[in-house]
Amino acid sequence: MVKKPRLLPPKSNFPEWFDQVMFLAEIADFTYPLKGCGVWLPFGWELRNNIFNVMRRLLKETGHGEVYFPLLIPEGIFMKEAHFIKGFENEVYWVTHGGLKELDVKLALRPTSETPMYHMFSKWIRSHADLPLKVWQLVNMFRYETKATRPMFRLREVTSFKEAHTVHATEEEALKQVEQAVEIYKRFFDQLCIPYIISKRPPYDRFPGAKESIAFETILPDGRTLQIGTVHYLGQTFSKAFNIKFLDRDGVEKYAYQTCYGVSERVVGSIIALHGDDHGLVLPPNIAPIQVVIVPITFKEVPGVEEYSKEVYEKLKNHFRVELDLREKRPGEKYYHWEVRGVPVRVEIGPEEMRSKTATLVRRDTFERIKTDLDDVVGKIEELFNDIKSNMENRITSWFESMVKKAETFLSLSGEAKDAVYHLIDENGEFKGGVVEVPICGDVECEMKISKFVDILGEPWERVGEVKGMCICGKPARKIVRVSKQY
């Protein structure tokens, strides 16, 4: 692959620090001809393989089957649901041909995967038996986007769309689905070092279909947020269109109820944009492809470091994800190669650590250097692990928390919304960043006024109900909702 000479911007110019850092720590190619889609490269795939592997053991724990269904939706089966054809109407590709012939049937590019499982579903599913079917797959998806294309964030491919799909036989046993749904998202950000907040959307921003949605956000460095995952109760909405049926205990027939939850790329994204720095990628030790690497610094006067590196390597190959970088470059150019690719631990290696039997780390997140015996090397990395992700933690958590507001009452200029946003809003109109939580009465009139100058994310799942303050429009507050400006 041949690299464009590049230098990396400064973070402060986050929209091209983002892309450039993606392309110099081979992530991936979005210079593919065609908007909205990008290439992977070895070394993001294998980053992202980490990522949704850890969703994968998560899903696996609380008894997920994984599967794999068709890419090509016919037209009859994606129709049967009227409010989720309206939701997806704009967005959807349609394939008309097989080569030369114009099909009988049109068949759409999966742009989520609720028809097509419910269809099968409802062949797969006779009695209370059958249920819980808990399954979920990660595959690639199309929707047609009409706003700006970002890579990573919004795309025309999604190529990394992990869907969950349930069905159960009452609605309790569908909202406990929805609550364990929202765990395990929990525990997947959390691994993964992502803060975020869990706000339930409001009526007119819920998934086409479904009674109730739930979306985890996190706040990139533009101040942004990035909706990263999206937990939905449907209800018996799509198992009426579908006819998924079972036979209860009592004997009677009923329709099921069902949940979906999703995430996408955009993990990946948010990983990249939230720990990384001047210097390219920060990466969360287990996640990281490449954990440590063994730089040997070499003098033709002193023979051995070569040999000796070799001898740290087999220390450190059955423990964690290694490489020695034997290739004949200066060092400040190898520190310089894996730095932007943000691997956790670099290991260097000179004469006075051949003559006295040591190592010294270097780690990724602040650059420290340590010493350390070579019979204590394993032990030390381990250590320098559980530092360097308490770290990442804690430095991306207090800038998370100082990015999300409160506000009591609203204020208001001749009852238009501006100042009543005035925490994210400057004096010249200008989005200073982050996301407030302000009071609402909860008419839908209030809101619109509002969503001319940010968006609204929606109540805050743990807190729904809360109330404190005053409307835009001078009336008490029903509910609370946070705002901001959304990728």
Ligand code: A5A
Second form
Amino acid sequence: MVKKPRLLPPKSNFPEWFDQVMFLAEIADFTYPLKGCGVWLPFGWELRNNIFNVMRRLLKETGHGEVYFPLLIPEGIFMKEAHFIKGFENEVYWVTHGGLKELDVKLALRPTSETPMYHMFSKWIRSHADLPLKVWQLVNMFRYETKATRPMFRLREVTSFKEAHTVHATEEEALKQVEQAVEIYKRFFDQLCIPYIISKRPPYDRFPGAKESIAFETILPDGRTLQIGTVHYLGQTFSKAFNIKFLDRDGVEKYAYQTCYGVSERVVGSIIALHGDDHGLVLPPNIAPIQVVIVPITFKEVPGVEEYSKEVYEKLKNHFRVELDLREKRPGEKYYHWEVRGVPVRVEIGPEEMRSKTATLVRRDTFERIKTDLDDVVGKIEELFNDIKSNMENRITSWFESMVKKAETFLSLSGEAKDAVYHLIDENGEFKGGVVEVPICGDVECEMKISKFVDILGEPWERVGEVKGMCICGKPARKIVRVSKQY
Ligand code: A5A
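Mind sharing the form predicted together with this ligand? What's above is the form predicted on its own.
And the full complex, kicking off with our chain again.
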């Protein structure tokens, strides 16, 4: 058993802070003796479930059905699409034995479920009346990641892989679905107070088999970007490989068009990383496992505080996820305990509150104290939740916007560092963090040159106006690409 550290390092020491806060707030324990695998703890698991329930609601509202597909994929099915095979050959875990017996057919642990799903879709889809088909699942998946693994961010067992898969009769409908998926993800991240940019991945960096890949990126406190979700337009790549055909209205049999989109527990890690402070987690009230904690401040000589705290609890319990902390500990210890866990509102109840039939509310985001009458306490907390959410949004958005810069030129690779690179790298060559939007001519060779220095996220998904500036090759720029250092 690893001893818990008593104190949280300051957030300015981000990697240390992140690892410790996960442990102290009882989110997860990554001391499990297998690289890239961790244990979810009860508080973390509840947080994770609240977050994915936001997604569950969004997907339900937009006509997606929840399914479950097997973890094991027979080799023959896994090996049906050439780009997919190539893309995943280095990352797949294979099950080769059942007990002592070598299996006749090797089984892949899903690294994502295109292949088993599309095998079944080809049986389910017969006519245009069966389309569109829109399903999703929240499952674990395995990828033998070779880059350094990191808790929540780069795992070998991804425990919370939300993958949605859709099938459509026409290209137009499938492209509309791509737009809907982007909208769903925007709403998802907005509800979680996660800021993002959306980029079209360059062709050489698309999901295996995809015609277009669109990625959502956030920026972590150390300035590196993290891909927190992707939406892929698959065209007919997989429908042809898996024979997903339907009889159209005109009596002709046609291959279907497909899309898929996914997120993972990177969203949980992002909320922790983006909003936490030197005291621990700061959670948006809508997803906080415990939204309100009541801490009685009792004195032997003043009886009745505990009873009054229970009265307050009764008032709140049908409105919020609320905890009454009656443990035999000092109030200060209790404050620390709930602050680390990011409980949005603490209710302090002492003799004074008891006498005046009031409550003292303390917001986790600003530590501001607000006194309220017991009769108004529910409304006051609801109001505070709204304030906390918009304060969290405003704080993070203004930071995020300051991290995304525009450059006029990218004249850096010839030795005289200028503009774009200045934004990302300081005089000593140290990475400063953030994203820069740079003008380029569009030739792959120029992108390749740039990618030796920085990671290319791709073009902005949103329409950009007229492109000005010059590419590194000296030619006038024709498009914008975003560059950064990625996780
Ligand atoms: N089938 C499609 C949806 C797919 O698998 N796309 S993906 O490969 O881009 O993965 C979707 C999302 O899962 C990524 O955007 C990333 O946020 C998350 N993800 C992928 N690999 C991960 C890993 N090793 N650890 C944590 N999250 C991961």
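Here the rigid core means the biggest group of C-alpha atoms that line up within 1.5 Å when the two forms are laid on top of each other. Residue numbers count along the first chain shown, from 1. Every value quoted in this text rests on a predicted model; they were computed, and no experiment measured them.
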Given a core-based superposition, decide whether the C-alpha of Gly465 shifts by 2 Å or more between these two forms.
yes
